[in-house]
Amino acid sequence: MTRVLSCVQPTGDVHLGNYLGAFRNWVSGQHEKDVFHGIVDLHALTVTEVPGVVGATTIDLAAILFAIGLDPDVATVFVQSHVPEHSQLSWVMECTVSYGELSRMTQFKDKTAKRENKFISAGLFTYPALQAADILLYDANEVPVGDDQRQHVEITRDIAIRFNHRFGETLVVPEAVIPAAGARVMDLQNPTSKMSKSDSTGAGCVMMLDDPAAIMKKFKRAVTDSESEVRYDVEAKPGVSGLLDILAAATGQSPQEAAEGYTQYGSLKVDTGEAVVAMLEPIQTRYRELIDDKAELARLLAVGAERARTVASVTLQRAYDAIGLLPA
């Protein structure tokens, strides 16, 4: 069966926009191949400065991957902290990766420019042999990817060939593959633009452990245009369109079906926003239980990190068996 390795920063809070666009794909696609979601709590570092935040991001981020559906007994989710593997491996991807490599990466440039006249991290220049190591641990077959981390991808397979040529065959070399389409959501300000949480007012983006008032709130005061015609024309009317894109989502509908029927935005909006806030209900009901069970949550990730570190823990022993290190 195929592997599949797909992990998250636990640096926010989930929004709806990672949810259709993401997470619920995360959902529908565990019971179609062997899938690894890591919380990769080690990569938060390179931006966290302050004690306790890490930890508590992780534990809720866990919940609300368990209450969208993934399912422990099937999928595994996993901490990436919890799995001491990621760190020994990314040593020996440091140490396979090359300065220039790592200078080249578009990521690392575009973060340190935003950091200007902050502390940067070594970590933000080093992330990528750490993101190989979360990858090449699994042996996964395919990591699905956006445009923007691409190039990690690329640079963990150029890692994987340049270990297995010094070596021998060791890694299994991975295949970057675009994720089945998700929803397209964009803020609701601003709907030129996606949503997300670093939108400065919070007006725009719809939280998944937003109150169902909150949501409506934000559905009422979605920006549209000065017409009244409903109709999905994404140029023409971006903010129409992207409340009947996440409207079809919510009601599992295509976008021109959504918008048969209407003749004016308000009753569009307030449908949008009941149908978001249906749709949420019982993910909040669940995230709520196990939130409230921290005990039961940090069983499910123990279950996550033995079946990972059974597979991560092979793979590190065939790596230093490879480089030939004196067996312990």
Ligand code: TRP
The other form holds:
Amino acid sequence: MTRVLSCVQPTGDVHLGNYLGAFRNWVSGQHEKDVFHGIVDLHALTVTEVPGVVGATTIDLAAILFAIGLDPDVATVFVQSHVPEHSQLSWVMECTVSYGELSRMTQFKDKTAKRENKFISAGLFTYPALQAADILLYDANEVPVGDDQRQHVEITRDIAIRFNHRFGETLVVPEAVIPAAGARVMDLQNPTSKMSKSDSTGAGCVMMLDDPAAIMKKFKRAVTDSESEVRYDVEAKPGVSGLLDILAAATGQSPQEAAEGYTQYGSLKVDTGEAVVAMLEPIQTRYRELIDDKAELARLLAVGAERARTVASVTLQRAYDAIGLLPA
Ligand code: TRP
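I've shown you the form predicted on its own. Could you give me the structure of the form predicted together with the ligand?
Starting with the chain above, the whole complex follows.
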């Protein structure tokens, strides 16, 4: 069966765009392929300076991923730092990638530019080596990634090919694949931009754990336009179309179907808000059960880590053996 690996950094609150645009597809995809989902807390260390934060965002994200329906019996959901092979293979990857290759990574240049006057860790520079380890440890065939991560999968392929050339066929060379199309979720206040926590004033971004009143308020205040016709037209009517995209995703229709019957923006906003509240309600209930039961969450993550290690430890040993490290 095709092995798929996707990872996410525990960077804090998950929003509707993360869910409808990506995570929901993880749930439907879990029955089609052999999926591994890592919560990559070690990657978050590249920019972490305060104790306790990463652990808290990690457990929160884990609770959300199980709450939306990732089934621990089917999908392997694990925390990166629970699987020490990631750090171990990462060093091997650092010694297989060149300084020049790492220097050419556009994300490194972007991230360091944004951290003007702030501490720039060496981890920010060597990050692609850890990501290569994440991918190669699982013999992943497919890595679904957006454009911003393609260069990281490319460098992983280059590293795997170089390793195999030096030390013999050892690592599976992965393929970057385009993720199954998720819903288009735009910021409610700034509907020509994707919903995003950092770019938004807050009012335009619906968090997965917002309570119903907060959700309704955000939808009622959504930016539309000065006309009154409800029609799906992304260019001419970005605000209305953004609402229709969300209503459609929440109710399983196309945006054009979702538009039918509406003559006013007010009722479209209320109905979209209510559809989102209804969609999130069972997820929030399950989330609260899980976050209040840390022992159960720990058990689920231990199952994931155990399954992940079963695969990762074999690959690490294969790599050590190929290099010819002295057996322990
Ligand atoms: N670098 C990715 C991001 O910032 C996260 C990530 C780490 C990842 N390891 C991965 C993604 C392995 C895919 C596969 O979003």
